[in-house]
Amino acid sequence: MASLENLVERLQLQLEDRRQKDLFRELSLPVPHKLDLSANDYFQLRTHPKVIQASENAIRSYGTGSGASPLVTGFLPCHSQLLDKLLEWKQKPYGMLFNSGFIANQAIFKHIPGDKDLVLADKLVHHSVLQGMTSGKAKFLRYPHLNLDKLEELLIKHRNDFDTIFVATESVFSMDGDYPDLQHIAALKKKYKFIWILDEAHAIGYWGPQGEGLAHEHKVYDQVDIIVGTLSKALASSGGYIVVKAREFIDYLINFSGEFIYSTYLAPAQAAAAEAAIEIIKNAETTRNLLKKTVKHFRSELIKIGLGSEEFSSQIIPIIIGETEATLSLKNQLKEKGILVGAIRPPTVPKGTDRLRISIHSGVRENDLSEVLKVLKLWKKQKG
């Protein structure tokens, strides 16, 4: 049997390999900066007075924690109120809250598809979906990213081989800011009768007439069977949720999902903050339009220097660099100028697609991005 020393040596070797490849990850505190383009707080609601006040009120009413798992005494009036608000906003009859969007995805894909079912998932679905599928009972296949013709081929090939087929995709993908043709998927659903699971984590706030997400923007939300979302991005809190068409999905997860059953529930302050944020997002049409204007400007400037595309228009903008060392160098150049961006490396993204991930939020204006464009333009010129 291996000793502690043997185990530590093995871990050290694997960690050193990551260091040598510039892929080592470590925690660090944010540095002083003038512009944060790395976060997912797309509407800057973490510091909104109404969101903070709602959190404070919840703490005074319920304390700092829920105190128990939801099936004991942890499901509190603040959670019920948030759930009601979500169902009204998302226009679905049933739903439930989880401690994170990651856990929500994990629970769905682990427990809902059975051993005689098939899940067809976009190649670039979130790690939480992949983890849920690999620990679940159903077979799963991953179709090429956004390739709905290939998805249809798989539907045709397997439609008589399984009891139920599920199709899983994100609406806005977190690393590329791109999105599938949801109306095309809706048409496929009418033709092949699959169960559609859509993760709207990064679409909330930015898309939809009241920020409900891309499914509402494209008018297909009534076709989606399970919508997954998070409270931790545009809603500036923490936690996750699902809203569904069939009550049985909820009852099944309440009875069989250990992720829900055996964990102390999300804190009251989180639930109250999310509820307040939803109300702000619903009425943020002017802010939403200004944000989209800033995004359009930045994307058009990137196209001018050969680093952009007109194909997508979300607030998540990848600048594909390709080499890890160059990606980290560009990140640090911007950091020195007080600008924070994400440097995304393998294995989060495929090898050779290292990128800067830029998230535009509602506090950014067109002139704020001039320094970023200068750095990128110089790098592009030097690269030739």
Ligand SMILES: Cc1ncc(COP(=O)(O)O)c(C=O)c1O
The other form holds:
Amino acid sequence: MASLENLVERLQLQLEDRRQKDLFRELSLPVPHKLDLSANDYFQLRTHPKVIQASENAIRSYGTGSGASPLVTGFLPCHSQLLDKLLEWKQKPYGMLFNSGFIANQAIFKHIPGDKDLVLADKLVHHSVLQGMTSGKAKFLRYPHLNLDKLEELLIKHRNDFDTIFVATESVFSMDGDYPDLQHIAALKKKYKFIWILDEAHAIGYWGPQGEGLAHEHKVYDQVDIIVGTLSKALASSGGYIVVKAREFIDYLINFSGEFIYSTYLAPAQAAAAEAAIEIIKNAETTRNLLKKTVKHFRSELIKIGLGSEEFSSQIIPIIIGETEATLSLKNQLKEKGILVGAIRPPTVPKGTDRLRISIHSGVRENDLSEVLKVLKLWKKQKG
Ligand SMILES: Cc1ncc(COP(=O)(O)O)c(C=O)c1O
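Mind sharing the form predicted in complex with the ligand? What's above is the form predicted alone.
Complete assembly follows, chain above in first position.
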């Protein structure tokens, strides 16, 4: 007979295993700091007066919550306005909003690929994609990270075995800051006719002439069938969206996705904040260029101390440490100096690739990074 004690004991055992391996996670409040290199608010818009004003106006117009799920009465003019703005920015005809980027991915991967379909996904796709694929009906296979030759092999091998093949990847990978050659994927799509799903969560703001994402930077946005995005990173809010080529994707999810149907819709202030943030980001060319310059500087300094490579140039920079204890120790050393960085451990990243995740935002100046470089240089020297 099951008892609370038995259940608690089982949970404790699993938690203790995590503690033993230095992998236990717990919530903590941010400490006072002078430099935050851990957040995804790449343009610091969470505190931008126009974004705050837009949120305040939305609260005054609509109240603090949307009050209902979207098919009842939760879909409000502020949501419709945001959607129009997204479609115009992303140059896609149809789209919809979700309560988070995580839920957007779950909805797509659970409901769109059917039982006669195959999904080919990069090995390191975000957990939301993985969870969506796991709960969906389609078979899925993962190709080695960024390895498009392997992707092509799988496309050739399986092209006659399924009704539809989907290819899923992030553009900028959240924990690695690297990205696939999108032109290459577009060429494969032309040859093998798959449905392309691209998660642009971390590329928004940084890439593209108006911050639209990497698909726009690489001029392949027209070939992508489903672009997934989040309002929660450069757009300084919360919520997710998809923009798509075919209206049926939207109608289908509105009709069959429980994630969309049965949850109170995102708060008006969130929608309004994101809409204001898009307008700022679209016109932030100077800031974007300055941010890229800071990133370039930091990346080239890392190369000098043997901790970087020239291959990628996004604002997310992983410093692979390898051991969990050393990763936590470096994070804490930086924290003592008032610098926040992410310490990313398994299972978020593969075993043995524990890392500091540094994300550069538009407020960071080259000088601000010298202390980080000093700590890393010393660690590298001691490690030999
Ligand atoms: C690649 C990727 N997709 C989706 C998400 C989920 O987005 P959200 O934070 O809006 O749930 C994240 C967030 O970490 C992400 O990194």
